[in-house]
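What follows is one chain in structure tokens, specifically the form predicted alone.
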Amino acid sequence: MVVELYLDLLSQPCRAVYIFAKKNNIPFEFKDVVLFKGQHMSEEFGKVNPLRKVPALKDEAFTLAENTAILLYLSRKFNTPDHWYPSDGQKRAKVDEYLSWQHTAIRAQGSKVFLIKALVPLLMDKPFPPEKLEGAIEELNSTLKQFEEKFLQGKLFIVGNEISLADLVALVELMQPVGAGYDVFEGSPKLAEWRHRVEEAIGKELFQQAHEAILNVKDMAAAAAQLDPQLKEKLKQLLQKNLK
């Protein structure tokens, strides 16, 4: 059997997951879960990951959570190329360590301004206090510039000379700012060469096609039109949550 895995290619995570398993030709049924539908909420979907998160795995009666599980366990099922997650223990070390720090880092700080700047208009009844915007770049701002001198530095990736997962999901994360309408890569050249060659291992259509849907801001606005009222209240409450 094939593995199984939900995805919202809204979503960042997602996004890492389907372009590693397609790049690598990794055999996988697409279960399509469509967040702005509430479908992670159904009781089909609980029984695959309790968390109500996406990107979930399921590989016969086997069930994962998490991207950097995910990742990992279809890394060594699947024997991929080294370069992805080395076996030498200090580049792996390296890869880890990205791993570890962007969660509080670069995805906490593009994903606020992808709330505020994609969702808040979508979702809330009132505009966002500017300020709050502003803040959010500078936070992101401070995180990319400690991007590029603790983990970039003058190398070609992350890890060397080669891409790894730190590489990819490190990629995915900055596009969702970008998404949103505001560019991280204008006015860096060193980040701006760092994604293209990204993007260049990746492979172009492949990235393309993973990021059609968040780069299109005319369908997720349709999508959100489209929203039971129940639900966008959740999001509405989940989003002056988030915030604060």
The other form holds:
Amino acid sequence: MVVELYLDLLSQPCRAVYIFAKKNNIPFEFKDVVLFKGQHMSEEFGKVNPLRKVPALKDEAFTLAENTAILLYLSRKFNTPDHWYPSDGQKRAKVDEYLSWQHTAIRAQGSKVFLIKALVPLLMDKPFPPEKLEGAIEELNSTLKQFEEKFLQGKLFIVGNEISLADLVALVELMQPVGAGYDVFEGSPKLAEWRHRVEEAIGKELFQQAHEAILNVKDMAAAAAQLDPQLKEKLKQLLQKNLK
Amino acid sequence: MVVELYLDLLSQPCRSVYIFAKKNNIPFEFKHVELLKGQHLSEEFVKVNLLRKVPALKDGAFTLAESIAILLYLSRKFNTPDHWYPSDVQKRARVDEYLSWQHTSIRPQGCKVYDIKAMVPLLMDKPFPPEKLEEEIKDLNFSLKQFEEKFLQDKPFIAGGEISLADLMALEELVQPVAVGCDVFEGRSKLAEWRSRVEEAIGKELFEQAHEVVLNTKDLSAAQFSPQLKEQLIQMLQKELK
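Show the form predicted in complex with the partner chain, please, the one above being the form predicted alone.
The next block holds the full complex; its first chain is the one shown before.
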């Protein structure tokens, strides 16, 4: 029985898992969990991940949440090339360091910019509040500065000369604000060059395929318009909480 | 040259690193970075960790931030007993899963309870807002429910029969609200029993030693805070209180 990956490619961590599995020819069954249809709230999905989030993995009776855990599990089970999670102790530590830091930095702030810029207008029937967006962009920029100064520095990739899980996770997160129309790479040639290298290491075709959904705001608008009213209400509450 | 660990035991992740190193007899030099004195903002410390946070590690020329990265680095370098980060792939995944999830659940929620209850009165010269505290406690309670139902279930520890890095990190985060009088273990027998097991696995003496500083939070005075840090914290608290 193949590994089942429960994904919605609108979600950054889902894209990381998807790209990693495809790139490494890991056999898996793509289980579509359409967030806009509230499928992550279904009883069925609750059995796979009681946290009701994507991505999630099911390997026979074994279920697993959290993309970091899933990526590492797949890398071990399928013995992927060393550069993804280097066996060298210090290089590995640098991947761990980035994967840990990003939760409350790039992931948090990239998501926030996306929520304010793209989701608020779709769900709240009103345009994004400019001061809030400005504040969120400022925070994201400050974090990007830390990313360049501490994690990337003068290297080709976060951990030296080859792409690792750190670069993959970083780039998919940065594509979220891009999907909302805020180009984080504009204005930083260093960041843009790194993006280009990561995209090439992944393969342009796979990269584009994985990002098709997030880069199509008009499709998102159509999906949002069809939102179940109960789910819409729930999402609105979530947005209000996250955007205080 | 021994590994240098830059720590302040007021901080949850610092305690995890400290306890782990001590428990495993890992030789290290304790470099005290006094948060209240703003020492994490010093030029000297920035050379160790550009992110200006503790814990941080320095091993020769190699520097490392983030408690999870540090714990894993130490476990590999010093070949610590398997149960801390099991070689069994599925058990290891359980540890990874918890360590990832906690960043945006138990950790920030425990911090906020601590900040609102202790730091607001201390630094902002006003009593803590009870509705705000209630809100944060509600969020923390929800996470604790998820912790019990998904991560712990009916097992003695998160990854199964033995303590791992996941239990250590989890408990340290929960000590923070306890230190300000929000006893998360009260009324939760399963959680309380898990806590006893973790404490026993660590060893009571080491456990008490590591918690001495944070459990004396009520004895802190505003005068102990450097003016620069006080200003920074007040800004952060104002944001948290919105």
